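Single chain ahead, by itself, as structure tokens, in the form predicted alone.
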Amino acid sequence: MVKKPELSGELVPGLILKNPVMPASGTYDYGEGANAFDPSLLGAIVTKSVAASPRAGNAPPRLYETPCGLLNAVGIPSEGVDAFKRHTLPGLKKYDTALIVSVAGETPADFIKVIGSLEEEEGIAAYELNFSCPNLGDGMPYGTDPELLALALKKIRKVAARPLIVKLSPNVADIRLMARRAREAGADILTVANTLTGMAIDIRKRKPVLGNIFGGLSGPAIKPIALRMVWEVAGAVDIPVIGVGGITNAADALEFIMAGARAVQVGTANFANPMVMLEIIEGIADYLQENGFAKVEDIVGLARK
């Protein structure tokens, strides 16, 4: 009997993944009756970004489909950390997989308030810091200025005992510089990368399509860019990288892993196919078995060798 390949792995102490596939923040609903499958089958679950106080998000329209992509300007609506603890977190803890809480804010104090409030809660494996949403007020400077990023991260590091995952922005000239500064300031893991800033204009109305004017472009259109950035970051720092950007099938995920990612996130593809993450997990396992690899770790960065 052929032994099944090992899909699980420890990214850092305290964060063990069942497999290398998880949703990107805000692209999968864990609500009661909303799941197409048991989220416990995922490598981890990643929450919608949690803000310090309730946020309504941006004015509509918030979404616009482009050729091979999706522009969104949702603006991170949030129930706020207090309501998250009371109403949402208890339901997330029931799933038998790692729980990563995405945290958003416009200042370091916002991030510190959320994390400080969650530190005593059990069942959370790590925090993912969303410094890089392209349609969130003043938050973007922390995602594009290496010194501001490092300054903010050093402050947040002091209150966070759990692993910190920093989600980097692709809207920079050199993502390697951002990665190095994040590493030096206390990041344990890097997610590469968030959406690219874009816009669309309705020529009949002669106005921008999105209520926020600018939005974040995701989907297959950005995959080659995200893949290049994962390659660059994996070669620039010695901490784990989670790849994200336009992954729609197992072959895409394998490209990111062979570029150096230890895990991947799936975002826009979830809207078109709610089962896609399970299909990707199965496809990775099949590839490993068919090609004689014993575990995912055997192919991490393989294209770099």
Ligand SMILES: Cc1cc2nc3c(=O)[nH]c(=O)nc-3n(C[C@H](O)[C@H](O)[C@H](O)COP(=O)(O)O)c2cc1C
The other form holds:
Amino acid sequence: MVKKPELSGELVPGLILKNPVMPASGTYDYGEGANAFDPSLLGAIVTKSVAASPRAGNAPPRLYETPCGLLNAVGIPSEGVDAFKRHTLPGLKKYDTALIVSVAGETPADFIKVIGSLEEEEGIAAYELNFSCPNLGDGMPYGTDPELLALALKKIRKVAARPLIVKLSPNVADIRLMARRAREAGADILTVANTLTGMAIDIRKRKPVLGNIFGGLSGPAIKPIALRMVWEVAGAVDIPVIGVGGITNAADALEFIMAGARAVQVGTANFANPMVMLEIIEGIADYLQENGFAKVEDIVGLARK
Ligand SMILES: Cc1cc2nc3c(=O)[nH]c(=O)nc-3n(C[C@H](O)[C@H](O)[C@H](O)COP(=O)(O)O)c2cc1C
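Please give the corresponding structure for the form predicted together with this ligand, as opposed to the form predicted alone shown earlier.
Every component of the complex follows; first up is the chain already shown.
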């Protein structure tokens, strides 16, 4: 009998994943998804982004299906950090897996407010910073300008004792620059990447389909782009990379891991199949076993060698 492969691993000190699969922020509610299975089975729980104050999000329509993709202009609705701490966080702490709280903000001060408030709470393993907030409070594109990203991160780093995962925007000319500046400014881990900006037009109404005009494209349509970016970032920095974008099965996840990702996130695919993350965990284990690999680490970046 061949020994079962080891799925767990430590991404950075203090952040141990049971397996390399976790939900992408915003596609699994605050952490309990569609309640299709026990979230303790996941590599980690990633909450939807928590903002400093309650936010309603964008005007409808907010979702539009495209060939092999989904455009969303949800606009990060949030209950705000105070309500999150009171109502949502206690329930999430009961799961036996790492809890990653996604934080959204329009300015560095917003991130500092949320993280400052969460630092006193136990049971959080790391923060994932979502710089793709749509309304840009002070008009500064923190998510797409390397210098502004670094400026924001240096300020946020000072208040965060826990590991900081910086989720990069793919809507840039060279994601390697963003990755390098984020790492220099204090990022411990990078998530690559968020949605690609897109739009659709209703030719009968002769108007943009989404209430917000632009939305973020996700799903299988973006997988080759996200994979290319993971490859680039994993080659540009020496900190762990989490790959995300269009993953719908174990083979997709394995591609991201072989490109250099230490773990993956699954987003849009959860809507079509609430069990997909468990299937991916199982599929990765089967691949390792069938191919004689002892642990996930053995195949990280394998396609680069
Ligand atoms: C409906 C929806 C809501 C999302 N909300 C968030 C969010 O709150 N914070 C965030 O960082 N990313 C958010 N995302 C982006 C996803 O986390 C992920 O980066 C993106 O969808 C690409 O992965 P996928 O192709 O597997 O969906 C959202 C995506 C969708 C489809």
